[in-house]
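Only one chain is given next, in structure tokens, and it is the form predicted on its own.
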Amino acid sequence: MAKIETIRHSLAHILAYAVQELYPGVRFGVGPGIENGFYYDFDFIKIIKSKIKNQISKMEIKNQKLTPDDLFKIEKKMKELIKQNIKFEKKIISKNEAKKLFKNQPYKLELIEELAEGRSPTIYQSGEFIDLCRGPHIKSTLQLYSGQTKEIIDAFKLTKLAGAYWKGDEKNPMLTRIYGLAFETKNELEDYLKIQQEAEKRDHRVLGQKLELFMFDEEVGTGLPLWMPKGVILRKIIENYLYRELTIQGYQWLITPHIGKLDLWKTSGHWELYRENMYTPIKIEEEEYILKPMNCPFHVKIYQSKIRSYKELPLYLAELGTVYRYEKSGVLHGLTRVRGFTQDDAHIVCMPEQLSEELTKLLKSGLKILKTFGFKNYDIYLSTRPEKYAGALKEWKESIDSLKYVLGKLKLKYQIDSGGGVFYGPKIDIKIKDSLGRDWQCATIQVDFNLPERFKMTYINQKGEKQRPLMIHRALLGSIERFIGVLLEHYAGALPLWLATEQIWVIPVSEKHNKYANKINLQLTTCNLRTKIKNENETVSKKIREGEIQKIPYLLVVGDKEIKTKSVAVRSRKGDEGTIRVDKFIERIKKEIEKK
């Protein structure tokens, strides 16, 4: 069989064929194979006659739009054609040949347009169907098709239609991109769909919405979410747990502007090689300012505000910041991808010979922390020198030889992701994986020995000279939106007890037992414990099965046994619990809240 990836770029193909037989005077973009499957992007037109006054005909074209029940229609066109046994026929031919054989498709003609110098095209053809395309591709669609099992033409599904502009730029038309999963069997196909399924149900948009955590609103703007008091209190609750952590190790607290001038982006290098990610300056009185994408300049004047001694150091700097980094509306994705978010962020300046001993801390503190929220598995990555990069070669070896040192002590495997560093300096990624097996990137941390050199950043060494110290930026958990989006889904809403906005109801039978439900919520609420009490004039039954829905960890029912024996009927996610004395439930509470 052929390599699965070959594959998928072969059924592109397909798709593409099945498209035009399907939709005549169709317009063809790009259509990849990717990651567990495939896609192809259209522009889809329909010619159709009109009549003008004089009763003359003449051809107009009118955009389609299609919709998801076309996928069906779609996809049996695929089948049919995989079993002609198509051959995928390739030919390399001059541009002038290639401009005449697109010459009803503007996207093809753009691309051999743009062929470098010297280089000629290379189609492949598969029955009536013409593509430009490098390959490699299937022999034939023989290759895809069991006359027994039938197992490959099973193994494909057209998933979904999305909006995908030309080159990615929003500046290009919109087409339509019919997306395509494709695997070597249909146990894998189904098992992969499964997990999709799963995701849906954990979808953190969806359940940030029935949660009542937080909203997004077109007219606010996109990817910038809205806190509602739920959503607060859970940021709160991590916010408040690293500032209780980090302060124990020595963080010091600080707060920047969300705006600061042009040129101190000038001088830390953000706007010659991250300016892609920042939004257009704003005039103030003649000066230009910025939203800041990063906090460490303002970091680092700080530390600048007055002379240091090497006996400071290592200096521990911490912020929740909020920045502001451009992205298309494309990629935007609830929490996980927005244009403003808070960073739990932080930098250490640090003597050179400090620095391993201060990368493994950080590496111990940031896997301990994620195991706390319950993320247990996860994948390392060292990412090292970029394409756009400041500083010299032989400070991008030491720093990425230090990292492969700790990491190397602390015995973690770890993968290159090479380029992948930051343009001051190579980092190292935590990828934590959730309950479905799924990758997110969360924890970073940087070496920095670019900005200590253009801010002329120094301490006073044990010989009383100046020396330059080196930094490291640290996030542990990130994006706090995106840490919250991915905690959602990995629990999909079921927060553990310490991290519930609300941790307990309480469910009076009666109107009669209100007195005694208050006192439960007052034992309750002075105990620290986030509690509500629950006596609207509806049934008990429909209060459970609305705090199900909720997520609230413990239901607490009271009526006349309850009074009478001072104790409550609990009821947890697991089920029905029984009765319960309060102190003893209080007392069980608050382990399961120290315990994490």
Given for the second form:
Number of protein chains: 2
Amino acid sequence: MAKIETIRHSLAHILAYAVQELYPGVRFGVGPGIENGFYYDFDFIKIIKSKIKNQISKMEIKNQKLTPDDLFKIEKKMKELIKQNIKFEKKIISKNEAKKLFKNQPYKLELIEELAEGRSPTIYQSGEFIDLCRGPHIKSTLQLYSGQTKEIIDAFKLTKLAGAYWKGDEKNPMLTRIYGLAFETKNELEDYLKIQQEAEKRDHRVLGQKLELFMFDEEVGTGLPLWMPKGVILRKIIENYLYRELTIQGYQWLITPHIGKLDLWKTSGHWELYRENMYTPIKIEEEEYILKPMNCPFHVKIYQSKIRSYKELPLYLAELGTVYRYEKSGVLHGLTRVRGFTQDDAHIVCMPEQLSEELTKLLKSGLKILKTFGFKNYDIYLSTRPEKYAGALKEWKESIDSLKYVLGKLKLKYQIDSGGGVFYGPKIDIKIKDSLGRDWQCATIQVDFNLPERFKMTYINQKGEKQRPLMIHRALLGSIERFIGVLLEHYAGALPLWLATEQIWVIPVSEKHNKYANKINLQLTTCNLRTKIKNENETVSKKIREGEIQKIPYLLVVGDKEIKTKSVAVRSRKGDEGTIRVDKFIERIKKEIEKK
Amino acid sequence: MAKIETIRHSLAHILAYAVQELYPGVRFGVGPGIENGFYYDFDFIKIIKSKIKNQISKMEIKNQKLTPDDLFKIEKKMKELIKQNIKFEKKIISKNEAKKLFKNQPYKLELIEELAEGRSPTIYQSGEFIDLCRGPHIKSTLQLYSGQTKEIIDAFKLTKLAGAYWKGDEKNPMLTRIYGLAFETKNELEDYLKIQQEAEKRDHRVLGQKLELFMFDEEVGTGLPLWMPKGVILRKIIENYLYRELTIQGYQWLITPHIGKLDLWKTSGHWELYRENMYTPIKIEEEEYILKPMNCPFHVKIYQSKIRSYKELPLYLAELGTVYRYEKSGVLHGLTRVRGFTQDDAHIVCMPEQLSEELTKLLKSGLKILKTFGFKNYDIYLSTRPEKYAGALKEWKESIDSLKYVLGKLKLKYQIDSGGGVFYGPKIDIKIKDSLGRDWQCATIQVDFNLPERFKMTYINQKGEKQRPLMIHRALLGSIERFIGVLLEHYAGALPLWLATEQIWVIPVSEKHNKYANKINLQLTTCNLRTKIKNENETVSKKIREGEIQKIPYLLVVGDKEIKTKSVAVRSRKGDEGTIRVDKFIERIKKEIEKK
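Please move on to the form predicted in complex with a further copy of the same chain, as the form predicted on its own is already shown.
Up next: the whole complex, starting with the chain shown before.
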């Protein structure tokens, strides 16, 4: 059976065939199948107008820029070709034959030149279009594979144009890339498009503005979020939850400065191995300081502020620390990729023999916390020793064994990311899946035997001897900023009750109901509910509409009837829920909040 | 009547006389009376050994460094001189006479040279010691002034040695400064010494270390505090209190980054007028960013994120924002003078006609909050237009009038600090007095018509026209770091119950009382009390001693008797308070916390 990958790759050829028909003389780059579809790179910039009369190689330069409208034209041509049941015919030819065949295709010639000595080029012919390609491909556009027919004509769609450097190198010419989506069935394509649309609606940058949570301002700085009042409420809910939850688990909290002497990061090894993410130093009285890219050295210094005994270990040092890391302005994206963010950071200093137990606790606690926020699906990755590494092989092996042992014991499925560890040790990453099935890198648990060594950290063991501890770096949400971005997209802005910055609006039907509304409002506030009275001079329906836009979990309308029955007319996100007695309502939402 | 200032100055002469007696050939700098005492500067470094035999001006260099022991010797000599009833005799002489008189005193010669043309030098002779000095002085050491005798012999004391550059210029030679205290009576001196001793015991830098609240580390950076777990608890108590209190008052909270584009501070005027306190810029992708020295421009940008109506004003925008300001390393002092600190900052944007009302609210709220922390005494200063100022004279006058009006209405005594305002407007400063009567600059309320103008802030008035609002900058505690330093000194570390990081220790008499102690501990924790069980294998008395050192408000000892009577043996800071039933105890301390 032809896999969807094969179909996608074959559609890339059909795309190129269609472009060749519509834009004769176009030069071809490459066109692979990719996740969810395919693309093909074209060079429209210079089109050789073949020899005119007897003049030798006279060329006319034609700058041709495609518009989204052109995509419809190309897609239409592709469908015409598919209907012709274009076949994919494979041939192996000599390099010389290939060079002749692609003599007007400089990019293909480059690829032929690069073929290993003795390797013969493979080509695929589909109608008038021939591509240098190793395949495999479908049999033909109407009969995809032997003995079985499958409809592809309605299961693909061209989506967008982009610029792409030949071979991804910015020194090379910029080609035009045409992207297409392709699935096995029309339904799958439509589902995918629906999710895409949904994702656009959930864009946290749009929601953040609409709900007045945060803003960016180019005059303030690129990639530096400003938190507005409602955003601060949301941050505080999350941060207070973490503080309470982790304090119960024995974490101790630190606050450290945003700058520190550069030497600290020279000692830690970051200045050598992480410099591209660090900002340039600031000189203060002949000494160099740097915006902290991480909190670790400060936590080490606090650990070292006194002699530590084995009795104190494991020691859990946590900080909601705002760090600054350089990112190219081109890759910045709302809250999910910024230049300053707040890590829910912690360092666990433990004896080597405590490692497994600590890792177990961390994984359990991390998954529990993520679940509380509504993320129940995730992929786990175990990243092993990279090419450049510090420490002894024995330490690496033992740490990786511990990580594997713990994952096994907790019956957690995981994938190995071979060589994906940090230079100082292996790690476990948890990528959460949001409600649209998208992955978000989030929690990370990293074993580190490098920093304790470099900073010469010690503890006194039971025999009174100095020993080197191990350190675990861990962040559960990763970055508070990023996590809030993910939360907004996951819930499309309709955060669960416990996270809603405004939980309830009390809406009096008319002015004469204000007194009762005020009473209800006060009663709710006393119960620590985040509530607001909406007594502006506007219609009830307008206020309800506004409440829905603002994704308020509960709108309570109060009029004559409600006053008489000591009740409220409840409108939740599910719709009208009828009239409920005030005490019953409070009881109900208190339960909802506790449940989380 | 001779003022104490005259006595202090005369004692400086007696000090110089004594030194002359003990260290012949010493060179004299200057010796004024100062606050609480006096000093005299001496050059002991090079002592001229007068001509030996017939050799011309042969000099021997003798490096003489005084030790604190030498101070006793000098003080003793001073008392001998005082008993001889040394007189102070004034003479006016010619410059030439003076030059002859002081021919071996190069510093005095320099001063004579500097005397204005036509001015004749005044000298004072006291026994063998002659000084260039304008006076006035006491009559003699036993009969201070005509017709009245006063004992000074027991009312002064030499206190310390320090290095001081001649004329305060580091290019000049370093002289040895001897400091002395002097008061009108022995009692006054003793009171002052007692307070000094008390202040040393209350040194927040010492307490901070002993109570494990914060630390500094030269490798981390100069003037950058690291907050340790207990310190974070204290910060959170204070910050949560401010958050709750101010939220009720209508404040909205912001969180803004620690760096921003330099242009913002060019617009605000700080780059021009405040640059010496700002760090050097960081270059990011060809743009200059700076560590924020204040939060204002960010708050302005958030204000400007939408069109504001008069209905929204006054708008209270608050932030616990950590700012970084350059201070010379020489002036840094524990938490009270640092390079990075967290302002309890707020900006009130209001219509000009709302100014008085807002100032009234701010003053009331500020004094209330300071009182909650235990500061009931303060001095208020109204600072007026400085030489360099922005804005129109009319704006200055109106703002100062508003400030005066408000202070008058609230019947608050104040002093005028003429010309002490900020360049953008007048201000009110509140200096709190701590338990030793020392002043601490704390709250500041500043009117600003400059920033709204420079950033072109507007609101839409009732007629639909754009108007320029006024801005009030205000901080109540000033800097959280500094305020904690002051709190620690004010309370000598024994913070009131609501601020204590650990409120209660439960101490079981022996192992068999652990279960009951645990039960009590849990019961207290459930009531949101910060409590800890002390069940280490140590004696009860050792634990009590430790609790007293750690300034724990309540130590609860539990043994057989307490189990039987469902009670705890309470030891408060006042001492043993006997056995109290658990529920009664909880009730009592809950009340104590609420009262604050």
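Since the structure is predicted, the reported quantities are computational estimates derived from the model, not experimental observations. Positions refer to the first chain, counted from 1.
> Check, for the two-part rigid motion between the two forms, if residue 453 and residue 340 are grouped in the same part.
Yes: one rigid part holds both.
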